[in-house]
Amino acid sequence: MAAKAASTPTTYSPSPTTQKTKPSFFKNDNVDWVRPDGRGFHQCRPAFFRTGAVNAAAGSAYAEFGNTKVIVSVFGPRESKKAMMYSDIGRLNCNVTFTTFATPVRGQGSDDKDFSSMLHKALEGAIMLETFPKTTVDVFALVLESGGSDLPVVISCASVALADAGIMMYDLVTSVSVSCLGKNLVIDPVLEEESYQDGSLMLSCMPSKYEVTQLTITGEWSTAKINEGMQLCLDACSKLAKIMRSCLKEAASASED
């Protein structure tokens, strides 16, 4: 599918936020501080998607959230290896890698097995695996630049790439994370915020079905904080899905012209 022009990055904040004057970046348990990029605590970065980024792939997508840049390619369905046992449902393979220039420390590009496993878990429940028995779909994600919230961006981008490849899904999968810094929850954290966080919560879901496909929590969270963090993510995920669908509709319209 040929690449196409897309609209400017679109924000998808879960709720209106009021800006107020704050001191410099987070220190200890200060309640009032300013985020490195000036966003409100519950304000997400502008999101940009473009399909058809890799011509050789069955489907592909490029995503840019602030300084986080990701490209995902989908290949297949292809016939599974003979050595594999027969299965009535298809198989999903996921691989996430970082370029050598993705992180501030150069030369650290590598495969990320944890990210690959989490990407697989987030997507598997949304794909109609029974529609391609005895075959395999490969999803390759490459993080071009790590700017924070890398995995949620990878998951959302992969969902767009799968749709671009024509893989049958119950719904798109969107993903958003929040970080706990002192007494505050900040959504869609950047790299600097993640380095200061006391804990993180990442949620992946199918917004139309209101079903969570993956929930990952690190650090110590109270029940109230978990509920607040999940609601922030669910709200943002539903709005992010609109941006993703808009990108796919534009791609479909462009291909018909």
Given for the second form:
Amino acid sequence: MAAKAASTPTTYSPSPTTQKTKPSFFKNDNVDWVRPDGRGFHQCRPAFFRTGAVNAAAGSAYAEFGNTKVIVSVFGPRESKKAMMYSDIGRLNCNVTFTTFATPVRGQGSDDKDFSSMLHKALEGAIMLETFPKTTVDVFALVLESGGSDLPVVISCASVALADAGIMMYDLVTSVSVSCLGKNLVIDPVLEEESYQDGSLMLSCMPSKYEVTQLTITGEWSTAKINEGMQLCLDACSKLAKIMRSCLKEAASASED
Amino acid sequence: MLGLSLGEKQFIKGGIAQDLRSDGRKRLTYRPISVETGIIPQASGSARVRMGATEVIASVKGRGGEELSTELSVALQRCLLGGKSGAGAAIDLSSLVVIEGKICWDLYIDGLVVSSDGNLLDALGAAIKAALSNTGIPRANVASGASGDGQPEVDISDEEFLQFDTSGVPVIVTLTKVGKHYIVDATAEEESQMSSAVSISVNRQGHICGLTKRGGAGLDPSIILDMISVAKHVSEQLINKLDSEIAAAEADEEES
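Could the form predicted in complex with the partner chain be shown next, to go alongside the form predicted on its own?
Entire complex below, previous chain first.
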């Protein structure tokens, strides 16, 4: 940092929140370190959902987990493009984009294509595609602010938006990730924790059906650790589903009045 | 999408349920694997892997070209690169350092699918493993006395090459679920009948280095854990088979 300060920058840029070097407390497994936002290791950020964020869409939802803020809008079912072959089941089309101001450094969001295909895989197992043959449902997710665990938030928010659009699903899809930092597993990591992580596990599931729709693991894991991580995620997913459900119920009762 | 009749579909599913697949294999048997190394003279390392009718080429080079299709390359990245901190990576990244904090080698791995008959990810994983063990990075001699702030001078040797330690490179095992059972090394026909698939990369120590579920229907958590233990078991045989194939291929290359 000292070297950076010495050279006079031509344009102003905010100091990046993610430092290059690992803070010492992450290194030492024996020390009880505190997470950047003061949460317990197994404590999620407060979640907030609201439906009807976009008027033009068939259904939409806004989600906020700490600093992570996303909007998902769902269009359709509408006619598939002419070039598409006939299909007796419906199609799902997912697209995740980051706003240019989502990250501390402008325009450096994660790989959008990767996120889009991951979102597609997480949702396709839950949607009853046979209920809208020959047509396409488009899911557009926009990450307004990237504050860590972006993809899990996008997935959960998308399933609320799909429910708001009245697309038939077997169950809501909820998603939670854990990061492995040394010996510890921390749930719902923030951006800072994600940048030091030794490994990550993201699980999407249908809590009432008790089925996993997507699971990705990076880094080196033992089976016991995978077990522990999956259990943590499954527990958190079922709690998250309650919050999502209450948001949908609120919206439904409000529209009745 | 393959044009399969109802009868053919039933035949594939029925065969898998009876542990006898359409090409005579059992559920957890791989097709014969053949490995050739050093097939691209311009690259630092390269390998061609054949598994039945699936054929892929991987090359490792200091500077790279085209990307793989996103899904495959992202899945491979997840399996090979490890966590953001570098823990659990396939290659010891510190072996790429020329001068700590200043200069390092950039490794570009390119995969090319020559012909596809299912199970591309496993084949690419195997080809990359073979290509990496075939890779020699030129030894870089740092000019002495260049420890100041200026750009240090590096002399790259044309004759001396450093080999990687590839014992930590994991293999990828994709388990494809058809009906109630899962199979390894699915052909394109079998893949068309899958309900879901999970790709798991396992290293020699039996640790999971990466896992991706590849679409399809949901799975019970206990089934995933069972798949992980099956993948661990299968990976042991696959690693041994691959290592002996790679060693044979390198011996061939030296002879010719």
